[in-house]
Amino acid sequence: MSAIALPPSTQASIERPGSLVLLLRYLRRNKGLAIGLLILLALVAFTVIGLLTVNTKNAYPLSVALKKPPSWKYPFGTDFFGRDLLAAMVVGMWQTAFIGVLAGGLGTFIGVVLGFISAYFGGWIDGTIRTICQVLAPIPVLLIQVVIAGSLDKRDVTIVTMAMIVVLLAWMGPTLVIRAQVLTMKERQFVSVAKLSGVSDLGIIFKEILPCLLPFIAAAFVAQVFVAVFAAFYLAVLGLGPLREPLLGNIIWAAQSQGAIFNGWWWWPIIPSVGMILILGSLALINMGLDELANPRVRRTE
């Protein structure tokens, strides 16, 4: 009996692995990215489940008994101000994620827009954007953020205000990265063919160049979320955040101001510190993994 010959397209579809298989292969090869995603998913699950099951009102002062060590009733203990640290961690994780995603998203969006405009259209527009970035780049971002946050009335500082303070200079990094990539992409042959075919500038940007830069944009977004979370953390640790909110940095600042370690309340600063390390560590691992995916020069082979 002769074998049934399949069309070449059918054979290719059978032999070609699916997207999920390719993703699993890549995660198996890039263990850092896999570990970072697992930690981040665990933190997301902790926050979501906590918001659904924990009384978030206990994250604020005078809600529970004071200075209780970790126990069955209070798994993370309570602090000097009568806050349940489990509830505080849940709310603080959500607030930290909100600041990171809002500031990182805005910074990346502004950077992508400015990077495309600067590189694609060139001329005086490119010169102006490049000059602004070169002037602002040497200025310590931390110093500017501390000065701005310190000049505000504490009653006016909110979670959104912190995100806006962080995003002030967060666009410079994505702008320079995307500008460099667009300058390279605009000289490619397929862009020249699109121009000769009468495709508009917006059509070339959105249909030809932008899809090729999605890995770079994703890596830039994760990097900006990392920077935003870290900036919100150190501003809060310095006492420049919304003091009533249970941000992880605020919890550590309050523990430090009350001498928690010296008084034997070790769980008060340790638990939010571990949470912040997990957040920053997972984002750093994901950022490195996405950078490897976007940059063929450092991409590993099986």
Given for the second form:
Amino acid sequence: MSAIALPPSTQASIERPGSLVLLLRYLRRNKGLAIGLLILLALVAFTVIGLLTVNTKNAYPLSVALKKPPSWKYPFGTDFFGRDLLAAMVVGMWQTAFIGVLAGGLGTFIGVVLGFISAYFGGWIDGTIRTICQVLAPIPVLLIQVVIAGSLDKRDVTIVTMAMIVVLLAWMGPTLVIRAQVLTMKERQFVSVAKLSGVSDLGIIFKEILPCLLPFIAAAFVAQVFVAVFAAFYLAVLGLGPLREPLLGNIIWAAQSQGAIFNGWWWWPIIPSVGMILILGSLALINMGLDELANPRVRRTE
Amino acid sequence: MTLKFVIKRLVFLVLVIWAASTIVFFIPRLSSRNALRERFGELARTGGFSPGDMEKIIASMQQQFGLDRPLLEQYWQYLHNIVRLDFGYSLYRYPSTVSDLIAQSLPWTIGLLLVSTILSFLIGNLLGGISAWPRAPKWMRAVATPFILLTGVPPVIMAILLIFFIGFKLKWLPLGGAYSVGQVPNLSWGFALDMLRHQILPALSLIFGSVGGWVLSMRGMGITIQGEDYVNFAEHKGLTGGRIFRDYYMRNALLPQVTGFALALGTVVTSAIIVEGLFGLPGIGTMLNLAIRSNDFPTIYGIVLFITITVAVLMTIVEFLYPLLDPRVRQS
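Just the form predicted alone so far, so send over the form predicted in complex with the partner chain.
Shown next: the complete complex, the earlier chain at its head.
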């Protein structure tokens, strides 16, 4: 036996590299995904460290000196209402992340469930779900959200209701994507084999199809988070957000209504804008990267 | 294009408009807010009349708006009005109807939207096509990269950045408004030029904010098309690069982009409206902003429905045009 055993050095090189190493190697090829994840990580670090070190009370009106430009004491400056913009950005980032993950997660969940039901069972169920999605799709979702948010009592508008408003009209996209994927999956041979060997419907869905769809679900989730963050931002810019909270869109709305740039308080709207660019940019990059992962055909041909 | 296709699309259009109208009708009625009460409460606070008479006024207004009738009757009347594009009266500027207000501000919005949408579609698709075209010189392909990075910057943020850098820092262009303060609208060249100068930044924010999306999708299309047999065939026929690019490559890659255009319409219009509000142009966006700030609910709902109907109709038109552009669709 010992004669056949390989020398230890070769054995090590044959060993499969750890999943972390594989991930890093993949990230080196998929640069967009890597950069997107890096920016997102930096934003998360900013928020977490900020929540631990900055006094979050300063994110609300009348807590610090008014209208101070960025300085050592207030790195992002302060606004007309006496909010420290650094604290406001920390809290706003956290709230944006909360809305994004809650609304994005719920939207994706509803989409996955409806998509599976629609594609797997077919028939009139599929027809109904598809028609509803198609009828709702051309309606400018944001404007309907304006109607919903506008009809709410101002006291009822909170971070959670914002997320719910966004979810109400944001599950059609993932439903159609997952439905299309399940439809192609259903025809594959491994599903037929499972069916012939007597696996139940639920067994096929959870054990055979779902694992194959994970990359698509991940991509749909990131896309939904993007949509949710974007929608909440637009609503807040229109003044329909929870006005007291320092959501990034709210800060811009407040700056805009006080004519901040006209008055030379440029940092007030610019800092939340840059924050929003970083959030949306990183999500867009990650989404494109995941698309490439889920859909090798999109992979670069150069 | 068969008659069946036309009828199917038209039925679908009616369904979309009906769904949107129904949502907009029922959501406010589910809420606890009473638009009339809020409006008159506000008037009473500012001293328009004694609060004691308020209940009487509200009751008579409710009767006038038909709010005291059964819900289904109201719904039926409402659908009837929508068909005639009658969205009721504005609460804030009471004797004017919402349709009047929309008609007043519509030309501004249409002008801005037309110019910026056409330009961003053309620029985006051309850049996207070039960036995926293997024979294009390297520097030409590199031009597209910064635009792809712009996909993460929505038009609204682009507007704020442009107002700050170009309007405030460099002072090249005005920060907002439709024309300079002190100018009286007239038909002179000077005024027209002044007005145009005020339109540049809003248009640029919309163009920069949406061009990246077109570059990206066109690039994807281009990559799939350059491997097609007809492109190889054209190359072996010895056609010039420019000819292949224009007639074989771009023409085919553009077709799906037209569908994409129809799908993007809703977002494009929404962005334009919010950007308009930021710049304070007297278009639909500023009117929506004002209506939100003054709790003018009929105006909010009217604008939302009007835009929804317009977008749905435009999408249907694009779908009717599609078979004219693509012979393959015409035959099947």
